[in-house]
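Next up: just one chain, as structure tokens, the form predicted alone.
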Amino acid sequence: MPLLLRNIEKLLTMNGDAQNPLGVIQNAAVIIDGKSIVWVGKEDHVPYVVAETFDCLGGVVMPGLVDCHTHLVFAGSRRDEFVLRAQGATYQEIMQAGGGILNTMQATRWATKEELIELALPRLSRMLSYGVTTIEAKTGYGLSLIDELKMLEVMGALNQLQPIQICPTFLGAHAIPPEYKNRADDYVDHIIDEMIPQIKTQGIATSCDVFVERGAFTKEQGLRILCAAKAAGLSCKVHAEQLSHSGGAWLAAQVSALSASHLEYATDDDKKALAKTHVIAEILPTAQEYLGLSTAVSARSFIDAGLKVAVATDFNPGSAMCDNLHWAARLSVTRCGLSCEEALLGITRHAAKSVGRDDVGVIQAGKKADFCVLSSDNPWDLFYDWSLNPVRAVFKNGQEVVNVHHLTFGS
């Protein structure tokens, strides 16, 4: 049965223009039909009768927030290291005596899909709350062909559990495991020769990631994988120069990825080559933050090279604890140099381009049906007031999944 969300101040489609760029109607109304928005425009031009309504009560409505770069399965806490880096130790100083990635990888192989599911449940219904619908979740904490291949059995679960639309991304490239150590390009090999054939076979991984950096992978050995990966039909990532520059820029417009990540350390051609090839600059100012780095990302100077920028938590348990996708959107104002217009197209519509999707991130006939509405009038609140969370209401795929009294799943 159709329904009509109306009493909206303002509706923020995303898809605007130079003039109106988060598309703004005001006094807006939606129809939604199944899982699909059918009909976007001014409550008093709605063009028919609908007899099931949802009042949003003078709020604005904007599209399901999309983040588009998380680390959402794994086990084990790394807390004990944050105390370290408080005390001045680098986060590679912790890699290189045995902590950082491998740290989680002993902890995430050791548990069972069943116990990786209940972890993660309920980080999915907090990023419920803040209105996210779609997140894209990464591997790379499994490090061997079993534990890759049962992270991703964990986000297909994941997906049948709960409302969140996950992205699953393959990043058997984001360590060097123990088994390999000082036989890089062994490992290599296996993820080019037994890997990714498997990842393809199982058919959840719709992304490939690399992480391009010292003591990581090289651009080479990444140019190899993301070369396997894309004629096993999967779309390319890159952790690009997050903490030197390492080439993962280069790649990233080499394989014309979706995305490129983090860019700490990337420099006017790179930025240029990105532009060049439609890469999407991802900027992660949650893990800027929370490795108490001096400098933070100018994403002003991806704009102003003419690339498109999305924003992510980046969440994961050693450099980005934090699930909050406002509190990213925030720091990219106050550290990075957007505007908060540009923010918010960065978690809706240019991150769900990052994770490779045209059917959410807007408000427009034929698109999903995934809305988040809030309890204040003016979409700057979430941006002002750091103690609110603005949302008020969550749809997804048409059905109301959240509430300010009450969520549905994993509370």
The other form holds:
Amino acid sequence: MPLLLRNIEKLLTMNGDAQNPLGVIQNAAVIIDGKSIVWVGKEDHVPYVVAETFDCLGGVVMPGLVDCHTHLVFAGSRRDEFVLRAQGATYQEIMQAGGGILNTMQATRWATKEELIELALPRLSRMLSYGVTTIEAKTGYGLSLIDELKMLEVMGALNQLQPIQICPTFLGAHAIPPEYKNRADDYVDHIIDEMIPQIKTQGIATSCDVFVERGAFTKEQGLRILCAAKAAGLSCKVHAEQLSHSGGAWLAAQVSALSASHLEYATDDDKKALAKTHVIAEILPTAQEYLGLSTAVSARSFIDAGLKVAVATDFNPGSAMCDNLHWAARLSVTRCGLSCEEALLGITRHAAKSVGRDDVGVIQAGKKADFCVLSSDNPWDLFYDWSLNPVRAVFKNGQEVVNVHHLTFGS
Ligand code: NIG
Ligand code: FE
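Requested next: the structure of the form predicted in complex with N-(iminomethyl)-L-glutamic acid (the form predicted alone having been shown above).
In what comes next, the whole complex appears, and the chain from above leads the way.
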């Protein structure tokens, strides 16, 4: 049964050109049928009568948001580490002292699948309320075959239990687990010989990520892992140049990764190499802010180098305990130099590319019927007003999954 979304003051198709980068259509309407968009245009030009309608009340409509970098599934709390950092400790010092990722690994290994699901569900329902309809989620808190598979199975179960689509990424190379202390190369062999083949057999991940950093993995180890992942049919992602210049951007370019994330320490040569191989630069301003880092990434310099920039939360219990993609978008403007238009592209169209998807992140006939409807008639309220969530309604796969009647904007 088709449905007409009408009374849209501004439709941001995210499918524009240099003159109209967001592809804005004023006084627009959209027809959806089942899970797909079938027509997009001005309300005056609706081509046939559609019995069922949804009134967007003169608000903005944009694609369902895509959070292309999250560590959604975890147990335990790292609030003590936040307090330690407030007293002057750094993220690396905490990691070297055995805290950090290994702290969450312990809690996540102890948790059952059911407990991990229960912990993730409220996080997902908050994300949905911000208009997020697709996310990427990484493993990396299991760090053993059984626990990494457990995390992927949790993501599979969550995909059946709630509306947000989760794209699962295998991040076995997130940290060196205690069983392999001082034997990083043996752990890399284990990832390549045991973990990746099992993941391939079960078909439960779409991408593979590596954390290239001092104290984590070298770019050479990352290359071995990502070559094996590619051969197993997974696409590649890299945590690159977050805390030091360690070669993650070089690696992402070598394997033509979907994305390189963080990039605080990326050089001009790195940017050129990434642009040449069409790697999306994923910036994670909530992580920078949360760790109190002074090195805010200059996303402007990425755009000047010809890169497409995506913006994500990096939601995780250590460096970014914040699942609010609106906040990441706001900080990408105030701290990283993006324009509001670029930030919106960063949480829709470019974020979709960063997870290897072209069926979401834009509003166009043939794409998925994923939308968010704002209670404001002006998209800049999402950036301007830090007090309110401007999302009034959310559609996923053509289904209305959120509808909140709250305050309207402006005076
Ligand atoms: O993206 N940098 C590595 N991984 C995460 C942090 C994970 C954690 O601290 O638990 C990140 O910042
Ligand atoms: Fe991350």
